[in-house]
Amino acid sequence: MGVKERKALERKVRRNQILDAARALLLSVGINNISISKISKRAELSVGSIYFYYRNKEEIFIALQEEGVALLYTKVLHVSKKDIGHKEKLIQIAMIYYRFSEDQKDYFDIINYFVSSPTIFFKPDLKTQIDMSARKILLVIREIILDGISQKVFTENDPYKFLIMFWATLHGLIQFKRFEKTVLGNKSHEQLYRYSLKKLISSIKYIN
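Kindly present the structure of this chain alone in the form predicted alone.
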């Protein structure tokens, strides 16, 4: 390994140390209780090292959120390019989101934390950056819906409103996971999720 490659690897390792520390702190103490000094202590790096890679803690939070979104986006995009029906694409994407909430819980919690966060946490331009990074996933789903309408697989007068309802419903249903042993009466949360998904998609399925 040459000097250039070694330095690049070292930078990557340092960035990962910082993000790992910030991720752990964010999920344990909340955004208002995090400081650069706490991140540096957790990462076992100097404060100066943190500032070498990020100008402030907001940049670190954005990096975490975009990291999670990128992972989810890659999975969603892969499904959108499959040679399968439009309905099946929506089902698979919905299940990817469900699995993501379980298998990548840290990232899911971070995305959930920032997407639903009040603007007061960030300056308007930073809040917009966070929101737009998540929006690209919705754009992939929108194309599936629009193409399904053009192919007369779906029928919908307002595709954008359905898109928002579709994603908001999935997101809301996932939050019910915590009530599986109480409100849901020990009934399978995944079965409820699949049932609701089927009902949701059937509302726009084209009928000859």
Second form
There are 4 protein chains.
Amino acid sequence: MGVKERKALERKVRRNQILDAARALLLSVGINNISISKISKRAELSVGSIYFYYRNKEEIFIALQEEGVALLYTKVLHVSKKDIGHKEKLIQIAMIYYRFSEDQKDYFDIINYFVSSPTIFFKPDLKTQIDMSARKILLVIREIILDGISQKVFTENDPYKFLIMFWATLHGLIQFKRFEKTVLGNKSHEQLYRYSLKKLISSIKYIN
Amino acid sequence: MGVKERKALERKVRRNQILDAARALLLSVGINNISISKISKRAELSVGSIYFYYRNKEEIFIALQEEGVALLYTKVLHVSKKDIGHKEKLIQIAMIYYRFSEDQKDYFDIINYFVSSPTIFFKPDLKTQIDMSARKILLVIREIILDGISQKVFTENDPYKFLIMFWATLHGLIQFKRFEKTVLGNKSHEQLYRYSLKKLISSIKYIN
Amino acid sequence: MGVKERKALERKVRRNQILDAARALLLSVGINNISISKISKRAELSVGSIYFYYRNKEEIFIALQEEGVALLYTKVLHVSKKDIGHKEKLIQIAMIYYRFSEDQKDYFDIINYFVSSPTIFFKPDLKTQIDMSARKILLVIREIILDGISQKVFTENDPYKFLIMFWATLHGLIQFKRFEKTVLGNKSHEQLYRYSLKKLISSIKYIN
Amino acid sequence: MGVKERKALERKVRRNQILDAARALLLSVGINNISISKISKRAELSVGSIYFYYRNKEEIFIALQEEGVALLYTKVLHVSKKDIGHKEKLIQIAMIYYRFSEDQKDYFDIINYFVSSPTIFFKPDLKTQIDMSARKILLVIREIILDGISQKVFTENDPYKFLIMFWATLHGLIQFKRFEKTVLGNKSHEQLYRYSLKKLISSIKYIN
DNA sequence: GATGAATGAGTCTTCATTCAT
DNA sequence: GATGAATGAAGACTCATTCAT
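Moving on from the form predicted alone, kindly provide the form predicted in complex with the DNA as a structure.
Everything in the complex follows now, all chains and molecules, and the chain you saw is the first one.
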């Protein structure tokens, strides 16, 4: 391995070191309490080094978001390639998102952070970048839907709208998990999620 | 009017003065840039006074959220009392929420702030308080659904679950407004919302 | 003395305390090395307090500049009221500026700071504010010149231009004091200044 | 070309590369916002290399200043060799300085930076170095004046003093350009400059 | 009740300089 | 010769909260 490669590798390692720290903090103190200096302490790097690897805090968050999206994308893609029915694919993908929001809470929180912060918050180019990375996942699902339609499994005049509705519903439901116990009553949140998913998928068949 | 009443009244006036300021700031500088001193300047009250009327910043936010929820509640209640069909009621309520997110963007943002911040963020008792105020709206909608069922307009085994799904979907969709242009393509967001709403309501009829 | 007056007084005292510290630092570390935290330490106030009394560093500098200009103004005004010839007045004022640049080096430096920083540096309104305070001094001198002309002591078609030239020359010369020894050779700088002054004043008589 | 020469040449190329970058930055971000790392990026050299060719930032500035002075020197020298009258030479030189302050604003700013920063700022040896480079220009003008005197075009007992006054006035006037509009009123600054120049040159003839 | 001065830790960010490779 | 990663102090500025008056 040449010097150049080693350097490049080390750089990647450092960048990860920083992301690791940020991710850990995300989980422990919440996204609103992450500061560069906290990241630097946790990463055992100087503040200056953080800025050497990332232009600013925002960039770290975006890297984290992209990491999260990439992870989710892989899982979703995996399901999309399984040899199972279209409906089953949608169900599995939805459940993957649900598990993701629990098992990768840190990633989910940061994705949600970008989804739910007031729009003014980001500069347009940033916004586009963020949106585009998320878009990839939707495209996978779109393929499933379109394929389902072409094979007459689904009947849907407006697959693209359904696609967004599908994801928005799942996302909204997951956010509402916070109301478990106070608003949801005894209902388990996961049951609610499955119930809604069933309705969602059914609705693609008969309505337009 | 006795002394006591006057005092109570004045107290209310002051508290409103503060909320007015906070609300205005919410809209103009965004939730992340509100500080007590900014509120105090805008309200033409001293910093100390702010703390006399509200224990801390969080409490102001919560008051604001409750204000927003109360406003929305009134609108929703109004529709629920109209002499129109059950289905029509749900549609109108959904549209009210949509308009609310646009016309009362400040209130919507703060409600959304509480919905979407990571759970760790709030102390349990606070959380309960917040949730309960939001719950009132859901109860109104529940009545409509239950009534619809009892009158055989709707068929639904699990009205409570549907209720949550209903609201979560609407909320999720509104949040996705930010993706207009980058992800939604040319589709108008409002069309998407109406489309989803139609599906949602249809789904209460035939599926369970 | 009522509470209000005392408060107002105290506030003034504090503001002065801060200016005192800044002025002292100006002299000891130079204008490029003054920081808010240094000021706060020297003034024995917290950083926050500095910002309570002045919006930012710039404002402190401006206050200092205005102080300096006011001081100079008083001296200039004093001469202008003396019962001496017009020419003599100009000479004395010029010498006052010279002494000022030595005895109140701190003030001179900060005035010079505003005169010589690249133009882009300040926001337009600031610039205007700064310029206007300096303008007062020029107006006093203008009166002397105009009066001299009306009394046929001076002959000058363009008194306003002369006025600026007069001050610019003096200012330029004082700045060149730094070249004493390396460029000026053995010439005493003060002699140079007096020499130029003489020429300057003579030039008002015969040329236009 | 031997190895040594090539090395020396390369060295010069690198140093210029660095100055080019610094100069460009001077114009675009202003002297207060230049950093070594910015220079290194712009020069497409590593930070370390910058330090190899220049001991520190100050040295770069000085090199830049010398460059500027050299440029100005060439122009001034050119005029001094023209076959025109002594008075005309002084006028043309003065106008060259005026144009220089506009067309080579970057160079003028840095020269002015050294002229107007408080004296404490530089170490003595540096100061001498800076002064000496500027001195060369004055010497050219001195020749013109001395020659003018010997040819009875000028009458001046103290040519050296006049020389300094001459340059200080021009420099002071250029600095006052910033007061155009707020203090100078409607007067065009260039008119003021020409007016003063005329007076200056006239004063060499008749007064001493 | 009301005021507003005071605090000081905390925010993000920049920077000149060094040094192992 | 050249690189660029690493440092950490320093910069301006903000803010929630307290408390004497």
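Numbering follows the first chain given and starts at 1. Note that the rigid core is defined as the largest set of C-alphas that superpose within 1.5 Å between two forms. All of these numbers come straight from a predicted model, not from anything done at the bench.
Visitor: Through how many degrees does the small rigid part swing between the two forms?
Guide: Expressed in whole degrees, the smaller part rotates by 21 degrees between the two forms.
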